[in-house]
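The chain that follows stands alone, in the form predicted on its own, written as structure tokens.
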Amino acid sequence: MDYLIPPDLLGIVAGTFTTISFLPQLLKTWNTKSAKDVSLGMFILFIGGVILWCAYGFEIHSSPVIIANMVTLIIASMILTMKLYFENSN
């Protein structure tokens, strides 16, 4: 089947966009040393979902899904860690 855009390329671009969307939050949290406006429940659920996406990526052998979600997991975990640290250090 001919594709307008190769599926893996589409996955890489989509994964890149969704992954880098968390960088402004990461930088803001780091620079302000505050994550009071970050929802703890949302990030816990989000990280759980990302872990499941990683598992799915491994099951279907999709590098774009695996890579994007592993990087997202790292960034989201950093934000969650900073939230917990900064809230407990005050």
The other form holds:
Number of protein chains: 2
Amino acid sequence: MDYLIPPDLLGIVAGTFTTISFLPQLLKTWNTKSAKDVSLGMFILFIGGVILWCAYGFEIHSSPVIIANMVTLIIASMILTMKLYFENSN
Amino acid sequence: MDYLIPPDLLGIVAGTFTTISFLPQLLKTWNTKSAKDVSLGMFILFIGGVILWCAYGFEIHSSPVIIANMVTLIIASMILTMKLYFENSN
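Previous: the form predicted on its own; requested now: the form predicted together with another copy of the chain:
Starting with the chain above, the whole complex follows.
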């Protein structure tokens, strides 16, 4: 079956978007030293889900799913850490 | 190959986590009528990425990837709309 964009390439582009999307939030939180409006519950559930997506990626042998979720896990964990740190230091 | 958890079930659980993770943010933004600390760039890039993940899900025939990303797309779009609305009405 022919695809307009090969699945692996599409997965890599999709993963790049959802992964780098957390960078503006990371920078914003770092610059403003505030993440009051960012939901704690969101980041806890999201990080749990991203860990499960990594496991799913290993099971279906999808490199884009594994790599994108591993990088997202690192960035989302940094945002969560900053949110907790800034809230406790204010 | 045997898995501890079948891939489709794992994908559904992972998708449920990352999808429902946006609900606390949706409720928080609705209740506080503020999403000042939530990055606009994050939601724009994230929504773009989620649309691409849907396309990837169709190409690899992965129902969990398709369904999770479609629901996430709806919720993330609602958060983005609220953020823009509250910022322009304040």
